[in-house]
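First, one chain by itself: the form predicted alone, in structure tokens.
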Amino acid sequence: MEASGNPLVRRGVIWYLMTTSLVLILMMAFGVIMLLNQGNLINITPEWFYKIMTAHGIGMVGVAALGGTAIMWYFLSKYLKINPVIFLINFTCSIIGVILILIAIFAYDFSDAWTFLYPLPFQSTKAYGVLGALLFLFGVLILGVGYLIMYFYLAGRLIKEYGGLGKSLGWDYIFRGKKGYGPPPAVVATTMVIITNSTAIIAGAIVIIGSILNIINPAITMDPMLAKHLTYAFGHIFCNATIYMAVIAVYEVLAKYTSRPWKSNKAFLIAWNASTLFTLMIYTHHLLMDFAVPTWMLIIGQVFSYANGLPVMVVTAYGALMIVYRSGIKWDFASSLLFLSMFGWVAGAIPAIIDATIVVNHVMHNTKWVPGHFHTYMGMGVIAMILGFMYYFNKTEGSMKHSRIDTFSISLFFTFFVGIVGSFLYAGSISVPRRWAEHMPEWVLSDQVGALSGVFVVLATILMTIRFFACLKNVERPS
């Protein structure tokens, strides 16, 4: 069944794109704020500077999920009959949420973060009042029960279209010598993201409910350390899913550009598999300064975080590159996007592989480095991803074709990010504390670089966006 044979798939993967490209303009602009106050180029407050660091890291991590599930889901629908009105659950939930957290953040002044570690929430009602607090929680809560209920529901279509989630991941093939290929890439990459992701938001739907109970009534405590747990297993995995989606239309798009079929070979299904494993795992380097946490679990931490590094992403940029040789693909802006995010996604993990070395993040976690590595496999990798997906959609409903401003669009993104992360990382390496509002002299160049290279990544998105939106009118309309 092709998605584009579901009028309701093909409308519901529109309305997910055009609220994702417009909020990640939104999102990147916030930033661009930040950095221009820290480079002491415009002045904001110190309570605006951190409303607006709330919004801008629950936002971008939100505009990843939208335009990950999107891709997911219209690749997925090749080989599944799924339900469309659960796709469109999912969207309903995530934008409640999305209106919670915003007027949280602007109405109430909520300011505490996108992880809003226990008892920060009931500490800061005492400054801004209840509703702010319980505004954000709520809506962070209510987006996840959205995408459990997807989850859910695409676990239930697995397991009967495959016999289990196990035989969906390869296991036939893994463990029991079954002959051939696995299951398609977009399925074993669904199925990853269902296992780690569902178990990611039921994290943090636990530590969600105890600090409303908390802020509810203050005698309803929580431990901490475990609070803290549970909340970057949250973050942390939720974050990772968002490229695990994503990577899908990696698959899809360039076997399709190539006319190579991407194949779940048995190399490829470990891969999957031990990724499946190390992600739920590697969340404990965000806890290496933590002298109370257990010796063994900040050693996994840091083996993992190397080794979960390895598996998908190697697997997954060697493929891209071994596909595309000699294939006499044609590059357009969807096939240019999605090899250059390989690109973003092994970049960004280098930088990350260092700070989960416990010697190094103690001196490194909590300084730009960690935003710098973030925004490599974030904004280089899953942005472009999304935004890759977004030219082939129009192209392939449409009839959307590559011009010379998508090439001047692609260069510009890449190129001012590199500088992005760049300052960023150079940043890190001076020990440039992250979150704060204001800098000291010293930091300040970095920030400006930054802020400028920010704004033409600002321009090459806007510009991307435009295109895709005056193209959308030549997708077929549903009957």
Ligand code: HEM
Second form
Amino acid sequence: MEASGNPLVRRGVIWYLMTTSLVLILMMAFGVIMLLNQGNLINITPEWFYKIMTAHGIGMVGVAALGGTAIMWYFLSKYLKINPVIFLINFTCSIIGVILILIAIFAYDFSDAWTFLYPLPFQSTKAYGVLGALLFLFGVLILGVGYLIMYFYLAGRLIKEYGGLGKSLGWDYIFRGKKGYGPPPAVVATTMVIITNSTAIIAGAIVIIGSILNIINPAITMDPMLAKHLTYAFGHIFCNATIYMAVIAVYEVLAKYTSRPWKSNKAFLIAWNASTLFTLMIYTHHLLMDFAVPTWMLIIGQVFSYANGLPVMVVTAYGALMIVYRSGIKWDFASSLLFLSMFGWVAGAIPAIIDATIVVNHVMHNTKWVPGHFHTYMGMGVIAMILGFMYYFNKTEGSMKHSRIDTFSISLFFTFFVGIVGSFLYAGSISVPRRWAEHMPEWVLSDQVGALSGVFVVLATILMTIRFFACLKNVERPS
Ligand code: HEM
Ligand SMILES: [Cu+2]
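Next up, can you give the form predicted in complex with the ligand of this protein, since the form predicted alone came first?
Up next: the whole complex, starting with the chain shown before.
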């Protein structure tokens, strides 16, 4: 399999993946600590629980975004001449952001959850002082700016190369009857992510700057409902975008393993266009409990939440099955992780669809059902795609070979991740609230099962990370 030409891209991808895997392990350990506390197996103060919860939430979203970006950049650079300096600028902004966020949480007690819902950041300054909130908000802002620079640069390149973002989304084929296949899937997916995630980050930047001004001068206020809209437009879309970046690995790697190109046919292009539109519309499913939001908005949130991920998920899952079917594919760490990640993604969408139903939502939304849903598609979907890409990268750019230990760690990861999400979904179904540091005696069993499963997931991830680092030494010196 051919290696990527540009040493700077290779170097950048290595930095991204090293950071991703190490932070991932640390954040998973935080997850286990939360479950141990909820399950009464250890005892930490509520202050510490919420600090850890804040770090875990933002850290995991950050990890998914970093890994997804590495995937997107690596494959996109095979189709488009792009300047790796931008890739590294984004990395630098992320690292600065992460450092500020960690200082905010662990040195200055910021613990308002990663969703920093206005006016919480100001309220908490009364207990902890302004520095924590300001450092956290600036950290997220800088991180966002890094992504914005990257997306604007990529938008510029795509417009130059394809004649517009509509063209790189395949509108010629959808609307003007152009024959043949559209732009490569990596290009289509990148365009979608540029459009949706730039919108998200701009919404986020507005509400973050508003919050910062409000902390510096409390006379400056925002409408809390508007702030909530902007915050969830940001949080929802940013999380979604991680999977739309990471899924590029599924297209590229499965195509390579089967020697069957993954072409963007009309159904594929329509699906990605539909998901572009829906992803922008559906964040209102986070506001289903807010009676002040106009009903039509909630109905849009509900109806399109059903429809949102579906088009891309269907063309991708169906495409993956078709490309693999009778291809004589060789199953190793990369192909099996990426294939399994499809199921994580699909499985994760099902509880979300249930929860996005307004009547169900009123009962379920603040329960562990919700973490149950997003841990499925993030953990067994996005993270599995990133781990699969880590192997693929090492194999393609270095000389890594599949070994029995990899089969073991992959099985361990999936088996026990099912244990974690199963314990969350079960807890949700018996109405255990999310984000509670202390749990009632009748809930702790599910927490203990989750914690035990979590230990094995951490172990599996450590094994995969050791393998990744150990094999990296063959990458730097191209053979
Ligand atoms: C070993 C694996 C993991 C464990 C044990 C774990 C555990 C937890 C726990 C206990 C919570 C708090 C649940 C509650 O509200 O009571 C949580 C929240 C969360 N987790 Fe994880 N998690 C893991 C992996 C992941 C992964 C892979 C991601 C995403 C890539 C992730 C993203 C989040 C997010 C965004 C929250 C929400 C934080 C908040 O409510 O503000 N977690 N996790
Ligand atoms: Cu959402």
